[in-house]
Amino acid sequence: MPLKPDNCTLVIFGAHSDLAIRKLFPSLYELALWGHLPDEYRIIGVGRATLTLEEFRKKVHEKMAVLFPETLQDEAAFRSFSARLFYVGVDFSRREEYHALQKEIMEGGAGSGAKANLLFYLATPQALAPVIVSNLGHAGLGEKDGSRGSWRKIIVEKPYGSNLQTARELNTGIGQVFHEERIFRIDHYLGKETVQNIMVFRFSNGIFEPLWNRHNIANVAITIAEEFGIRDRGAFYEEAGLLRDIMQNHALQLLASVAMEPPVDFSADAVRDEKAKLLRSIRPITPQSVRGAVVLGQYEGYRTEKNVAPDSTVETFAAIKFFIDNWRWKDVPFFVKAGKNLAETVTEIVITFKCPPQNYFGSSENCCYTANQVILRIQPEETIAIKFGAKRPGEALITDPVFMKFDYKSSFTEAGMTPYHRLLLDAMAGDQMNFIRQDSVEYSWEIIDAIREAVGTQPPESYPAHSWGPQSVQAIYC
């Protein structure tokens, strides 16, 4: 069992948000149930609604009972957890109202350790982050106001800005109240077991790392597909679009994980150094190179979704061919595809190896049929498969593709933590390995801003719901 983090108070801004109700409170309750939270902890929900303490606790219980009834089998355990829940109503934009929050933190019922160590979580729309952080600083709740020997940290949800300029402004604003080593930019993909296993798979297995380069790998394909549409996120998608929602963070972080150089050690800074260097090495897409490198799409029916403009040109699909200009990956294409309302929900990374110099078992154009592949499935299954050629039974020498597969669920009896379990504990413990550093955020935005500028005003192509995107996508894979 991991060591418990320091005694602390977790302050959740946006306590009524979907994120808080569906992810944060259930994850914190289960961590408490499993004995992973510190002996002295408090959770303070902060929202705009005016609620009494009992109303807030009752609301959390009711929501969890509907969404996760299986987690509430032990009523005594939930009552113990509920006793650690508190609530403060605050208008996020009104600086003077943060003094009520300060009073609850400093004078509320808790031990001195819980009062000294503060972890703020911004489960709010991204546009509110600058004003919340600024008001925390003015209320004396920022990191630079803490006493020696204690800590104050902040978790910020994606998207981190809407372009490079706003990302830099956000980083500057937060940096005036919290030092970089106390800022935790969360991307839940980085908390997934299968994503964390990418580095272990590469760097702990001698049969793979020597082959992980341009001499042996023909291409890498990353897919983040969802078979559902935008659901009730029309207003958000009209502002963000898929490039900002998925490509700037999830997709580029997966690319960095699979293509990064070996770090000097497995400290947080060493690993994030290599990811930042990798992102910096991605070849910019220009107006001259965009044709054949980028396809944007919009699923049929998107314009009739709630809070979507009837003439919207927002993309819900993107396929991009990236190149990495470094020694390891020069001229190896990385195909990254992501979209809504596609044929299935799947996230996977497929590494395709080059064919042998001579193919004795069929014509060379058929080599792709049996080309060796490593397939890292992130979701819905958590598997790693290796594809290779084997002789079909019979007199003729006919090669068929076959697979060897590893499955997390069948190989390990102990269930792993969900991403939010893991990342909440990591933030309390101060481990930034699975959080995104400021330079990586800015390098990612440089890549996405260049794509948006290269595409210009060209509208996205329409594609049928539950397909694999626009027909022109195949040109990307040439």
Ligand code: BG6
Given for the second form:
Amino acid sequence: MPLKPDNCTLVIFGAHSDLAIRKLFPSLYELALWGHLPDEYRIIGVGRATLTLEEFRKKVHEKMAVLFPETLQDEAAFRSFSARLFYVGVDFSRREEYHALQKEIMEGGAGSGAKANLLFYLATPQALAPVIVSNLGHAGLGEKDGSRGSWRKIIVEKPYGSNLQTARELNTGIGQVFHEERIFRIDHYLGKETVQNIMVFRFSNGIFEPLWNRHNIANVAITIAEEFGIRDRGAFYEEAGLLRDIMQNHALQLLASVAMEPPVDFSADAVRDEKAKLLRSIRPITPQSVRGAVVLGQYEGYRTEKNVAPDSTVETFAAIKFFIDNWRWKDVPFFVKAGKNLAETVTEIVITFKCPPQNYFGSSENCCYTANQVILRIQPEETIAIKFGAKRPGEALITDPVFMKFDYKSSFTEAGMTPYHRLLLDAMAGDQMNFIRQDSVEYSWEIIDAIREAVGTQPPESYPAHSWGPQSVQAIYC
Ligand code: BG6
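Having seen the form predicted alone, can you show the form predicted together with the ligand?
Okay, now the whole complex, with that chain kicking things off.
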């Protein structure tokens, strides 16, 4: 078993949020069950509602029992976890109310180790982050007030800001209370086994890396498709749209992982240096290049979703053709597509290789049918496939595409961790490898801001639910 993190107190702002209920509490409970949490730990939920401790514990139990009945079958285990759960009702914007939190942290019943090390988690709407962090600072709970030998850290959920300017403002605010080494900007995609495997696949196998460049690769296509709509997140989507919700973070991080240069070592900063460098090399979309490079869409029926304006022009789909202006990738198109209410739920990266110089087999001059591909499927199946041409049985020399496939589930018996298990442990242990550094956040916003500016007021094209997006998408794939 890996080393346990230091004893600590985890303080979750937004204790009643969907994220806390669906992901954080269940992940922490399972980590406790598996023995991964420190010997002394406390979890303090912070929310606006006034609840007694018993009411809070009961609420968490009830919600988890509905969502994860199988996990909760062991009542005794849940009781022991629940005894570590605490609650403080705080109006996030009222500075004076943070003293109750400070008192709970410092005087509540737990070992001194748990009190010394504090991990704050902002599971709140992004707009509340500055005021919460500033109030933590005033209550003497920020990193810069911590005693020597102990630590204080903060996990901030995406999106970090809503554009370059607000991301910088947010960072300035957080930076007054926490140093960069103590700020964990979470993008849960980076906690997925299959996303982490992109780098392992590239850099632990000698056969792929020599081919991984403009001389051999024709294009790279990244797809993050979801067959469901915005669910009950109308208010959030009206503010964010798909570019901010998925493109700025998940999609660009996948692109960075598949295209970055090898790092000097596998330390957090070496890896993040290369990702930042890659994002910085992405050619900005301009008003001159936007046509044929960007298609935004909105699914039919979006405007009648709850909390959505009847004339909303928010995008729920984006397809973008990127180019990376560096030595390795010059002129190789990266097609990145993401959307809600599409035909299928799938996240994958398809690397298509150039055709052989001569097409000896088959009747067509076009080799696309059998072009070699490496297909990294992130979800729902966790597979890697290599596509190549094979002779169709029979008299004639005809080539058909066939696949060699690796499947996580059939190759490994160990159960993988979910992103939140892994990232919570990483943050406790202080490993920033799978958290986004501020420079990458800023480069990503530069890319997205330029797209938004280039698109201007042009409304998104509508597309039928459960399709593959607007008709005009095909135009960018050439
Ligand atoms: C979230 C986005 O970050 O990621 C959602 O806000 C999206 O819109 C979700 O549905 C996808 O994550 P996963 O891991 O469920 O595929």
